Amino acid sequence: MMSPKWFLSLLLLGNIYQVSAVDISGYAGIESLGFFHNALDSQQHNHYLSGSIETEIYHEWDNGTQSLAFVPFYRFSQHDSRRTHFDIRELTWLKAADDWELRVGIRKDFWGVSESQHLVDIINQTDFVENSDTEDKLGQPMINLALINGWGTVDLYLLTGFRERTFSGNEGRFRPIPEIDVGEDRYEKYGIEKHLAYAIRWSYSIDNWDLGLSYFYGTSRDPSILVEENNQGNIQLIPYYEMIHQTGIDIQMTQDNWLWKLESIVRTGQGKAFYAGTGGFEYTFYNVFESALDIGIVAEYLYDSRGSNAPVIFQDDFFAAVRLGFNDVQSTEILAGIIFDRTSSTKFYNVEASRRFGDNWKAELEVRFFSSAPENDPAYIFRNDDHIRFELRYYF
């Protein structure tokens, strides 16, 4: 018979086990968000310094087929109150096997392949507070499962809870005047037809060609503002979430120094049905001068049927980029592209940097200036938001 002795060493012994197969990673960093105009409402500032911090914490068992992983954020901001926020980004079980897999549980899912704007990109919500351009995005509480074959992997997803999207508060900047109300937001439908969409998406490779075909059918992530009157005669903004249908095509070609890129949609529930889509190239110069440099030609056409009238900031604009790679131990890359908008010659130019500093610290250097924007083009409300963002990050 067992001591209690022996016992409590060898439970002891299980759980230091059970510890060391937990693998913790992460990042903290600290953000400077300066503008260089003042703003256009006197609740508004000039500068916000923040705080962030992001832990992945994850665990396998089972020969490999089975993991959980929790990805908690936080970020504390200066003066903007929604800016300060909690989210949970993922914490999903996964089960695989062979021809298939199954993930349950909150996880972010990213398709698309340009560089400008990502148009099928429609599983998770945007996080407008944590940057201007679009690429962070909330947790999304899924089941989704992965049907692996010959002839592609069809992903199959239910979609279960919707999250808003987050926009600042009446101190933020990048933001209407007066703010949207969030309060406020309003949706089509109520009821589990508002908390459920459903996905399906078939993805293959051959040869040079990666191929993904979707659909989407459920509340949509791309708010219309409604522009009301209170009882006060104040006008208010208000998100209006309406159900939609959205297919959408994205298609990468690589052969030798070319990258063909192109994105497309149609998407009907949200007034008159309409096309977007997103295509263009990616052509690098590798070991320019006999060096570790990189020099990469990025040229793509954004279009939207819906034309003038479309509430997004691109219809018919050209996106033109050079991508710096320098190969270099600190892994420094620089991207500098403008975006013009060929009707009304709206300007947005985007300068981002990034490089490592020995182990565990990286820095990032954004700097975004928007120009000649008229006023019925939607990018006319961010006129005296030109900035620069600076944040250092340490990774454990």
Given for the second form:
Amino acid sequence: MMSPKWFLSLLLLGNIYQVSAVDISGYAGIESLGFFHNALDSQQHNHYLSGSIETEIYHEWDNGTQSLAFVPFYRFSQHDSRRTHFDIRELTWLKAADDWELRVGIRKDFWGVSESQHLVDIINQTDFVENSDTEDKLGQPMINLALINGWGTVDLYLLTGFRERTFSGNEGRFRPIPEIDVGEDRYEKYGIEKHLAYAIRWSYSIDNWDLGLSYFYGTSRDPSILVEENNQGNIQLIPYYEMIHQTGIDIQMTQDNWLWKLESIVRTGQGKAFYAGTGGFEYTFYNVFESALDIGIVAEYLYDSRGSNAPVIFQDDFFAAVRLGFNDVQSTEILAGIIFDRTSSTKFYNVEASRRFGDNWKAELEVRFFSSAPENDPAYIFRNDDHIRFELRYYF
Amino acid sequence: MKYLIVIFSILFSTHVIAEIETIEAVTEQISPEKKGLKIITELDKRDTGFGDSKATLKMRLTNRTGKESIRSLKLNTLEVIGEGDKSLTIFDSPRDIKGTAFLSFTHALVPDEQWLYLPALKRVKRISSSNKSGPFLGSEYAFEDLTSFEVAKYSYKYIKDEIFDGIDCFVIELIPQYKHSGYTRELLWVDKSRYIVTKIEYYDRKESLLKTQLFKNYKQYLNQYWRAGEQIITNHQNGKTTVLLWENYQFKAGLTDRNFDKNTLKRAR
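Form predicted on its own done; form predicted together with the partner chain now:
Up next: the whole complex, starting with the chain shown before.
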């Protein structure tokens, strides 16, 4: 029997819920990550099961001009203790006025236009243990003031609190041998200078052009990897985070079925100054033969001025992909792409497919092959990591 | 005071009747093209001045075997006089696309400007607006069926008068003048007294009847603007239907250009 008191408090709770309109959504998923080749290191495994949950608790008031969002995320992974991790993806208070927006707290922000890699995007640290595609990001504490003008939006960022990149542990895949020693991470600057970064971005849309110009100063999100020998005579791989200046531009021109894209950066502070760029197009055939099918062709060129010495996989590479959008009730999509090095034999294949089941379930499949990388290519460490990832999520 | 109101309403209604009669009288002598344009111009004129609107929308998709799926959306519109309207569509369900938002600046003849916000990546993508004939969210609605109406988008021809569903209607033929349309022509049934659309037939590139859309449960807002509470579109070629159920219409909600920019797109709920 429910006592009247209980009933009353439930009723009150219900009322509060209604008045404050707290909106809860998110997903829970299970993932299977399987590898086609045996691991290079006997500590690693050939199959990993894992589960993840992300919830968004959202509340807005003041006619929608103020809001609070809280997005905790947790993944539990079999074997790999570093992949088992918790992160606050978002904990933000936002206030919007006529010509400005203030966003304070932990957030994620994306800059850029290209598909194959995101050079300009620098605000957030990559959550590399989540997915080898580097699209997942860690929440970044910040104060972000957007000034909204007729000639574009100027975003000012004070980034407060550095986040280290996540790397697989000794039992995890997608790692060099030995694994990267995240506990030994080093910095060019320590204390407040390590933790504070500054950024400014201007973005503007005019006719069929979308333009962005950005500048970042602070601790690099991409570490250099130092190779050292420790007291026991073992090799150690240590992430080293320098202070960098990075200036970036991103441009998209949208003309009929064409999207023309360019991203370019100049970075100083990690050895010699260098520049890098990604440029290309996406062309889409819509509603092919009135079948509702969209076929998109994506082609991009990826460049890094450091050439084959670049500590990145893509320095003189072409990316080509086909994107199929079935536009069915289940939103079935397939993306199949290849990145190949213009001069070496390195080829990287990627297939991603997703489909909704019922109203709340979504399945995602990813197959990736890195195995052709030659010994002098940074991708060589992934040569045995060809894999198939399947994830099933329930959205609520 | 009461008398004044009565006199006012008499004056107003006679004025409206007089106007319709003039159209009828004048249009009798003119070409079907001119008459068609005149009727559509009047329809457009009567819907001018609403300023802005907010509404929630349920889309019910039904396939040939009767299997249903539901999408919930919010739609904010800003009237831009002399240009196309601006609209912001916010997706609430299915849950995997919750928070996805679509911003569109409609233009009569130059391509629309469109941006899509993907909440998982926090990414705003400028997208091509050439996709006119493709389905919207897997429904029987094409993108071109849902963008704001502009007189300059079509050429017109008055066909005949016809009673449809007990309502005396003009039947007008519309031929899309914008690129990438999936239709060769549309037939519009326009209520002669209220100047609102009651039915549309869509003819595909092979000239066969592709879809029929019916507009039901019209309600008048601010004593002027008619909005259908229910729209039903049936695809005759695949047997699927989509029903739109509109709720919570709100006009002159104080929306401005600022509610239709990329900053708002990223935080719209």
